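The chain below stands alone, shown as structure tokens; this is the form predicted on its own.
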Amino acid sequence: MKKLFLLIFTTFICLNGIAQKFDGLANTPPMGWNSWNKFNCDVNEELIMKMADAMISSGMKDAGYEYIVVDDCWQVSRDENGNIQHDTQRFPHGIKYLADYIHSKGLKFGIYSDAGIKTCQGRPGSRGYEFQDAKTYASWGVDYLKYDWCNTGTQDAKASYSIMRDALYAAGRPIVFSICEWGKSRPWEWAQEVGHLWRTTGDIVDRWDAMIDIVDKQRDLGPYSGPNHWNDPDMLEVGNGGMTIEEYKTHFSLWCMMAAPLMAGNDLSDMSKETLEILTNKELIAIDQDKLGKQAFCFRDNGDYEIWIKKLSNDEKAVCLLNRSDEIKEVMVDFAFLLKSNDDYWTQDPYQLQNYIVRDLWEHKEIKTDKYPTFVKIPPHGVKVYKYIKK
């Protein structure tokens, strides 16, 4: 009897630990940039180098931006000991150094793997390797790791996702987990005692209606994602040219709506103003950064016009208002409707609205909420995003 209560003793003080472990390294959704929806393969040491550099230059780091990720194709084979090897003629001084790098400007250091035996792109996988390769990328000082579900076979993804993660704590050095699993096993049920953010659908394309599929498949998993659990609807697009201007406003007003990760994976050395406002809008990115960390829902749909709503720490609130259609839109708006508006898994007292300034996040301005009706006027697949704040 005394030595089965040790055991479970024991048990109880490993998991205790492994939980500790897991705490504290995601609890607002990550943000940063990564290099695979720009540069696919084509990536090298001075590339990613230099994206560091422009994250600094151009004010991304001051919004909040602090990762940098390097996507599939940087390392190429394994030595004769299993050690994961690195491509050196594209980072001729090794991962080590470009960590440093990165590390050296105040920003963190993000890599890439695979649950299977190959990458996506054919390069190895950590398949058999995973406490290995854990080992390796905790002494090149990575912070971040995106593992992927490319030549996984007949794997299970809870338990090859749960035998990294067993690596990462081993390892001992705290690295965010990032699950990209694409939603095939509804990661959302069970990765959230196993990675710090899961992919919840396959990837985003650079077009309307591929990131607008994305957003549709994100309504009803609000009630899964959180500090240090997130649904990820995949990387930012904005600044990669296949949308238009409003486009790239809607999107990224969506995933702040949603509690998303915002991975930008633009070029970040060659952005227009455009994109350079979108990408560091903080008022929309404090929405994202909410502490209270609830992802937004679907309050009305009207076929062409929905309302989404978020809830904030503070009792305040964040809407968007998203015409989907191809026209302009005129829709009449009653803010103080939308002020006492709840949903099913949140439960407030009544609110006032004398009690509340309402901006316009993109406007950045307050409105006047004291006529009725007010009509709103929303460019074709655009939106109005609006925060009441309490006064």
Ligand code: GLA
The other form holds:
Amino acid sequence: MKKLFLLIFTTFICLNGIAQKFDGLANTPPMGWNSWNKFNCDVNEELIMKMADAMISSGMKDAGYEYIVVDDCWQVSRDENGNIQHDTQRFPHGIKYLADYIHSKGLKFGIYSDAGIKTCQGRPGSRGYEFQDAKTYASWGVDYLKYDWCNTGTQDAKASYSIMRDALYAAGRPIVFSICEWGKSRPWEWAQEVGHLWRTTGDIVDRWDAMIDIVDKQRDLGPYSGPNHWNDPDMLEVGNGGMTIEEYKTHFSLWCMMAAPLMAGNDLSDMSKETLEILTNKELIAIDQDKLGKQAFCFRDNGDYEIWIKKLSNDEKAVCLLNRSDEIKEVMVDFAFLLKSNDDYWTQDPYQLQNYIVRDLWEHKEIKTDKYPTFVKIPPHGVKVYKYIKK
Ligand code: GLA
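Could you present the same protein in the form predicted in complex with this ligand, rather than the form predicted on its own shown above?
Now the complete complex, all chains and molecules, led by this one.
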């Protein structure tokens, strides 16, 4: 009896220890850069270091971006002891050298692996090597692991991701765990105790219709997301050339409204003024990073015209008007009404328009809300994003 009590007690302490270790690494959605969307397999040490430099010189670091993540193709084989081997041609000084360089710049370093026997690009996966790989990553100074789902056969997702989570804990270094299972087994229902973020869909493509299709798939997922457990609608395509500036503004706005991880996916060393302005829109980033950690919900779906609302801390609120059509739209906006509308309740108090100022987060200015109704023009595939700020 005594023994049983002791067992239960130690298990409780251990689990508690795990939960504490897990929490706090992603209180707000992670922000950074990942190599995949722009460079695919064409990664190397020089490129990654250049991106780290550019993250700083461009002002991205100051805007909140911190992780530099090398995606697939850094690894080539295992040695006779099963240790994962990096591509020595492309990373001549090894992965620890790269991690050290990134850390010396005040940034954090992320890496990629896969829960199956091979990664999506046919490189060695971590299946069967989870504890060994996690130890290796920790010894290199890895801060973030993106863990993919290719070549997993009949593996169970929750079990597979839990093994790597346990391996990361055992390795002892705090590492953000990014689950990349494409939403196949509804990770939002089980992954809160496993990872800090989970992909909800297949891969994003740098096209308006593909991007908006991902947004549509997030609609019912809001309640599953929050501090340390985020829905991940995939990395950003802003600046990669497949959408117009207006569409990229919409893409970025919606990701911020959805409290999505903001992982830039473009060439940071070669950004247009517009791309940089979008990625470093601090007022929008503050919406994404709001500490309440609420995902926006679609308050009105009028076909081509939607209204999304995100509750913020301090009884503040963000509203995004989305024009999905190919034509400019003029809409009537009742700012007092939108302020009172919420997902869970309707209230007069404390939501009274006279207590707030309203800012346009792309124009970067306060707008007048005393006239009812206000007419607002939204460009094709464009947005208006407003923040209600307490006076
Ligand atoms: C999958 C992932 C992508 C990327 C590639 C790399 O498709 O979903 O984000 O990591 O693999 O091979």
